[in-house]
Each structure stands twice: as C-alpha cells, then as structure tokens.
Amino acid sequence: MKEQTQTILEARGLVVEYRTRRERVRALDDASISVAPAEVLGIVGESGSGKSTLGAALAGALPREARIESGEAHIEDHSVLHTGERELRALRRARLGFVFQDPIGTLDPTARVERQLRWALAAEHEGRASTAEIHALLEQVRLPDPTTAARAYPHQLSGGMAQRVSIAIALANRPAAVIADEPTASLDASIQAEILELLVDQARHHSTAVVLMSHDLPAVRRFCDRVAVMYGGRVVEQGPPAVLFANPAHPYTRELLASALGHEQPGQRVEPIPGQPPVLRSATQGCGFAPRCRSVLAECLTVRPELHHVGEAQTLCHLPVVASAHQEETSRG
C-alpha cells in the first residue's frame, strides 16, 4: 500500500497499449501526473494525445483491449493496479465521481432523475436518501425547479440541465476526486463556462480534486490551477496556466496555443500545427514531436528528453537545456 500523502490521484510512468489481432498501439508512453485536494488540473492536447486513456487508467476503468505495461496509478493510498475488481468498483463508487461529454447519453434513459440520485447516494445512505436530500443536491447545481427536475426523465431535460444532474450525481457522495472528460463539448457555447464554473465551485467547496480533459484552452486557462500538456502519450509540459499560456517552454505547447481559436491576439493569424500526431507502436527513440517541430535539434531525433524545470513549469524538451548551456558559456566567455 502506498504511503498516505496529500495526493488524491497519481500516475507515475504509465505505459498503456491497446491490442487487437492486427496491431498494437501505445496510447500512453511514460505518462505522469498528480492532483491534490481542491486542485483543478487541466489536461490538454490534440485528439489522440492520450488524455482520455490517462483518465481511464487513473480510475482503473480501461477497456478490455487496453493493457498497462508498466508504471503506477493510485487513488489516494490505493494502487489501481493491485486492487481486485470488486474492491476497485467499491473504491470508485465511494471516492471518484465522473462527468462525461454527453450528459443525456450518460444518464439512464429509463429512470427518473430522482431515482438515479438515490442510486448514487445508496452506499452512503443505505438506500434511504430522503426527497429533501435529493432536492438539496439539485439546488446545489443551481437547477431552478428541483421538484420538477427530480421527476423528469433524461430526455425531458436540456443538455445543460442534464449536465447539472450529472454533476450532482458525480458529487453526491463528496468524492475525493472527479474526472471530467470534455464535460461541455456537447453543450451550447452560451452555457459552457457556466457549467464549468459550477463544477469547479462545487468541487472546491468540498475539497474535491478535479482532472479536467478539454480542448477548450481559454476555459482551461480560466478555471484550472495547473495545466498538463499531452503529446504522443506523454505529459510534455505542465505548470500554472499563467506561466504556460504566457511563456510556454515546449514547442508543442507554443504550436497548440497558436492553433487554438480564442487564444489569438487581435490581428494574429491562427496557424495549424504542421504534420500529424504520431501513432505509436513502441516507445519513441527521441522526442515524439521532433518530426513536426520547427525548432528541432539533432539530439531531438535520437535522445529521449527527460523532465526539466523551467521556472514554475516542467517540460520534456532539449531546447531549454541547450539554451541554458549556451547562456552559461556566453557568461563565462
């Protein structure tokens, strides 16, 4: 058993592969993150970078075709890799909440909202949650008419209302952490920020850690305490959003910001990242971003980068190291 720390969720050196009869694809290639109580960690990157796989691995909820080849994943002091399936399900029910991209598709279409909240509260209340407790949960997620919402079926709710119900279910037992995978992607732009603000406010109120996977970089900058940038199954850079968005150290982070709508300055042109994300069959020999990088060095092609501290951020890149060495040489000369 892992020693008790203030870390709620942690991945260390995770390598995850998806295997079929025809091929093997490496989705995580030595990925590491951690998140503390009441902290909101945003995970960003292109589709296929490994965000959703990392979230599933942290929860011990990978599909059958996925296999953890090496590394560690912990929920508080529990090892995800060394916990039986029955115990792991009980741990997820008690300590983890989930908010997904499609709220109406996530909810049970055959059960009223009230019944689904009772299911969520069953472990803590032994199946005897009162109507007042149900309504209180719906009030906390700012539904204007909890009585009507409680009696509704999912198809009778708007997308925003359904996601509020999903957040109420996720936080019903006051979990240690919530994993939110693109929770506003299917919602109208007019309510996306409102839903994220609700999730973050409620989580911080209960000291719940949040792992937020998102393509919405402005929202990540606004709501997250730290940001982890993923590429090719690795966390290539992480740090406070004010640092990463203002002065990114990794070329991929710079390219990702430059290609994202909503981050550009007035008059600035939005440029796509050249090339395509990698499809990995094994560990990368050098830097996974090297084939697409405009600042590539010779060592980027052959030497796998290690983690370096650049101010308040951490990055997997040779460039800051080379720049620092050059600066030292210049100062000595």
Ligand SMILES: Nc1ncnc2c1ncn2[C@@H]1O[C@H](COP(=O)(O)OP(=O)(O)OP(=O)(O)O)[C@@H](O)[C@H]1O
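Now show the form predicted in complex with the ligand, given that the preceding structure was the form predicted alone.
What follows is just the one chain, with no partners and no other molecules.
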C-alpha cells in the first residue's frame, strides 16, 4: 500500500510572473507553504501580496498569462509542473474543491442547483446520486428548505444561500483540500462569520484541509490552525494564530495586525501601514518590506532574508537573528 501523504498541497520556492503585452509582474517571489491533511491554513496580507496567485499555483490553475519561473508545487504526490493539463484537471476535480468570493458569479447561471451538485460528484457517482442524497448535501450546509434550493437557479438565491451551495459543491466529492479565496468578502457582514464557520465545520467533519485567503483577521484567528502572512510575493511569517497574533516577530505582521485589529479596541484609531505595497518586476534585493519598515537595519537592504524559526513560528526577518547574535556576543563578554 502507498504511504499516506502528510502534505496535501505544497509550494516550494515558487516564483510566478504574469506577462502581459503591457507589463511583467512578479506575483510570487520565492513563496513556500504547505498544508497538511485536515489542517485549516489562513493566508493573509495586503491586496496584491500574492495570496490568490499562490492559491491558484497550488491548485495548478494559474491563468494563461502566468508563468512559473522556478520552484515546485505539489498536489499530494503529483508535481504540478510535470503533470499535463488534462491530468491536472482530473486531479483537481477528484482531490480539490474551490470556494470563491462571488458565489452567484461562480455558479453556472443556466443550471439548477441540483444539476450542479450532480456535476460536482465523482464521475462514477454522478449518474447514481438520488434526489435524497442531493438534498442531504444541501442539508449539511444548513439550507432550511433543500427541496426548493435544489430546484432553484443561482439568480434565485441570496448571496449567503449561493455561498452555502458553493460550499456543498466544493465538498460534495470529499476532496482532500478546499481552497477558499475570500469566501465571505462579498457577503453581508451579518452572515460572514456564520458562513465561514460552516465551511470550516464541514471541512473538519470530513477531515478536509482548507486554505483560506482572507482580509478578515479576527476570523482567521478564530478558525485557522496556522496562519501565513504574505508580503511582496513571499510568506514572511507563519505560525499558530495564538502565537502569531499575540507575539508577531515580523514588523510587517505587527503593522498588519495593528492596522486590521486596532478597531477591536474601542476608541483606538486604525492606522494604515505607511507607504505602498510593492508591485515587483524582478526579485527583491534584501527584504521586500525594508522600504516601509520602522526597524530597518543595514542588512535588510542588501541581504535577502530566509525563513527561520522563532519559537513556534517561522519568520523571514533579520531582526531576531541580529538580536540573538548581539545577545550572544554580550553574554560572551
């Protein structure tokens, strides 16, 4: 028997560029990440930091204009770079589910919900799925009236109902992982947490891994087992939310948390992070965050940092390394 894979999705040193007639953008600049079976991984970072590109690269679903320049991506044991398009499509269908920001736009407007759920089921099961099974899938996503929902076309559903249907579709085939790219961003604020909780509950129930890209940091803290922070196409810090949110090691994580969570303290002003996130044309020299960093050191401008462990987290910042070297020097006298 084949050994069980301990990683469902993995990116190692991925460099991805978008090349259009007008410009060339380096969206991933040596990005590494992995997600284990049944793990809920949150990916956070400012707009343009590369979250969606990383999700698409992990699924082998980058758009035509994107090119993987170097690095590796794996879906379980399959190398995304060395698997043909047809096989990749079959692999995605069998092993992955997707939930996107705009549920009504993602669903097929011409087909009833029932039919779309049948399509989502494994090919060998599709033809045999009974109406009761379809209704059961809709019940699992807590739709109050599965019979009516099954007969509905997407435009007849509210955003929240449509996203419940998308979650049912994403999980119908019992995938190994679901990639959820801002799954609640277009929904009414009052139901965002409920929908995210549903997604995570259902995924955990089936031991499905989740990769959740989100700007909603309180939700990420609440629902994820591990959080990765992206900046300029790299994962600059990752760790368990309890560690990362309480004691961020990377200055960017500190700024991001302060700007996103500041409003949790009544009366506290939300300060935007000074400066602009970069749009990269080529590999960054030194640390990508250096131009905006309040704690910048000389080496931050010239030496490209590598991920290293700081307690339970991993960070891509020179500061802890320099600080511990300094401490060692002082203790040696």
